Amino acid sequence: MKVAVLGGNGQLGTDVVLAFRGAGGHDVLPMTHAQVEVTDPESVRAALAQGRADVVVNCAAFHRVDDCEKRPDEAFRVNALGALHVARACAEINALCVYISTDYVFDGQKGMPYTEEDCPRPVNTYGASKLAGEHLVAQSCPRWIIARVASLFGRAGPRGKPSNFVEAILSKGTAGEPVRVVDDMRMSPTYTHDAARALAHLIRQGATGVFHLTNAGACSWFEYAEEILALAHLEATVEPVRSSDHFSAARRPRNSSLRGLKVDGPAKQSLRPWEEALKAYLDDRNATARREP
């Protein structure tokens, strides 16, 4: 099977590439922004027609939530129209189109984790643009997967951001800086290594449809920060704050945690509890640091 990964050098895309290469028997083609521009249909068509992939995983996204609020045209160009261009190109070459979406398609008012059966209702531009992308993919390509992920942390780090949340908390804790984190918003922290493995399993099984691919469980950002510092054996104190105390351009859902009802077998086994995934990430991070000169 030939797999093209758009955004193949990003935080999730890097691990999707590794997941397929690790499984063996696949021809994996990472594609960077420099190689394919999803907002340009001709660029997408040319890149995918040349590769003739069986599967196209679209990890390309404009995901800086506050910037999406300030630049909605760009958010919809990348997250919605870009998704449409990729889906149409996939249809032309009879490829499975895999679109990476987000927990932010939900409004956070349910009070418990959202499943694939819940109706999306985004409260910010980022979520709205990703939901538009979901609809455009589903209507434009005969075979598709929409994989919703959330609060990602991974070894590659996010493109366009200084660092992921784990690294930001570790940096503050190591430097002895104040660690102030909101305690009234809940989500599902997710290790890109685990989400990528689960996605690879689904694709190899021939699955189609909407799937929630997050590590099991949920927590507040405050609880998440406390666990990061505890596992890293840092004695910094985390101060809980209310989200209303911090101005942000975009509204954020109070509880956007996800649960995957449709995920089973090896894919579900890959999505261990978030605490275990976080420990694995930190262990791998420490092992890498020891190997470096």
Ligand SMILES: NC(=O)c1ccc[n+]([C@@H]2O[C@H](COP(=O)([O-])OP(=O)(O)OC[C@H]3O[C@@H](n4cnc5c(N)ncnc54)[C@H](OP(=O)(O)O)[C@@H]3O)[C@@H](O)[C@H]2O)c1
Second form
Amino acid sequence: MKVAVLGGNGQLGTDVVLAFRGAGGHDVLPMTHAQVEVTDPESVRAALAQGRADVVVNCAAFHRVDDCEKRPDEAFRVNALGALHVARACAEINALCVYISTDYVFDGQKGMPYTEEDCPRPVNTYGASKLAGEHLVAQSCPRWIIARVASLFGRAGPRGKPSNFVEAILSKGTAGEPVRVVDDMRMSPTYTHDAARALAHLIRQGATGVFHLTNAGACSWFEYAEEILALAHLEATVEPVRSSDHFSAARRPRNSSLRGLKVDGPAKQSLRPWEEALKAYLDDRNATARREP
Ligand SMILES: NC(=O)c1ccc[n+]([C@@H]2O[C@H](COP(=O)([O-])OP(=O)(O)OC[C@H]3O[C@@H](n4cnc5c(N)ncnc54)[C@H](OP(=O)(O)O)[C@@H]3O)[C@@H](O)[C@H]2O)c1
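Return one more block: the form predicted together with this ligand, after the form predicted on its own shown previously.
Below is the entire complex, every chain and molecule, led by the chain shown above.
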């Protein structure tokens, strides 16, 4: 199978490339922003027509939530119209179009994890632009997967933000800085290594449709920070704060935890409990530090 990965050097894209390469037997083409501009239909069409991939995984996004609120044009240009251009180009070459979406398509009012059967209702511009992207993909390409992921941590680190949450907490804990984290928002922390492997399994199984690909379980950001510091054997204490004590441009859902009802077999096995995934991430990080002091 020939697999093109847009945003192929991003946090998730890097692990999608590795997941397919690790499985063997696939021709994997990572495509960076420098090579393809998703907001430009000609750039997308030319790149994808040249590669003639069987599968296109679109990890490209503008996902800084507060910046999306301030720059809605850009959010919709990248996350919605960009998704449309990719989906149309996939239709032209008869490729499966895989769009990476988010837990932020939900409003947070549900008292338990959201499944693929729940109705999205975003509360911020980022979520609205991603939901628009989902709709445009589903209406423009005959074969598609919408894979919703959440609160990602991965070894490559996010390109669109200074660091992922795990690294931010580790750096504060190591520096002895106060660690204050909201305790009234719940989500499902997800290791990009695991989400990428689950996605690769789904694609190889020939799956299509909407899937929730998060590590199993959920926690508040406060509980997540405490677990990070405990696993890293850092002494710092975490102070819980309310989300209402912080001004932010974008509203955020109180509960955006996800559960994948439709994910089974090896894809489900890849999505271990988030605590185990976090430990694996930290072990990998320590092993790299030992190799590259
Ligand atoms: N990070 C999270 O916690 C999180 C949570 C839920 C959902 N998601 C979704 O997961 C996906 C991957 O996120 P991530 O954390 O891996 O993001 P990331 O590390 O910031 O990677 C995004 C990639 O997209 C590229 N890109 C940005 N704008 C582009 C454009 N206009 N045209 C072409 N490429 C462009 C970036 O390249 P440059 O850096 O060179 O611009 C980068 O390679 C996104 O769809 C995001 O919405 C992420």
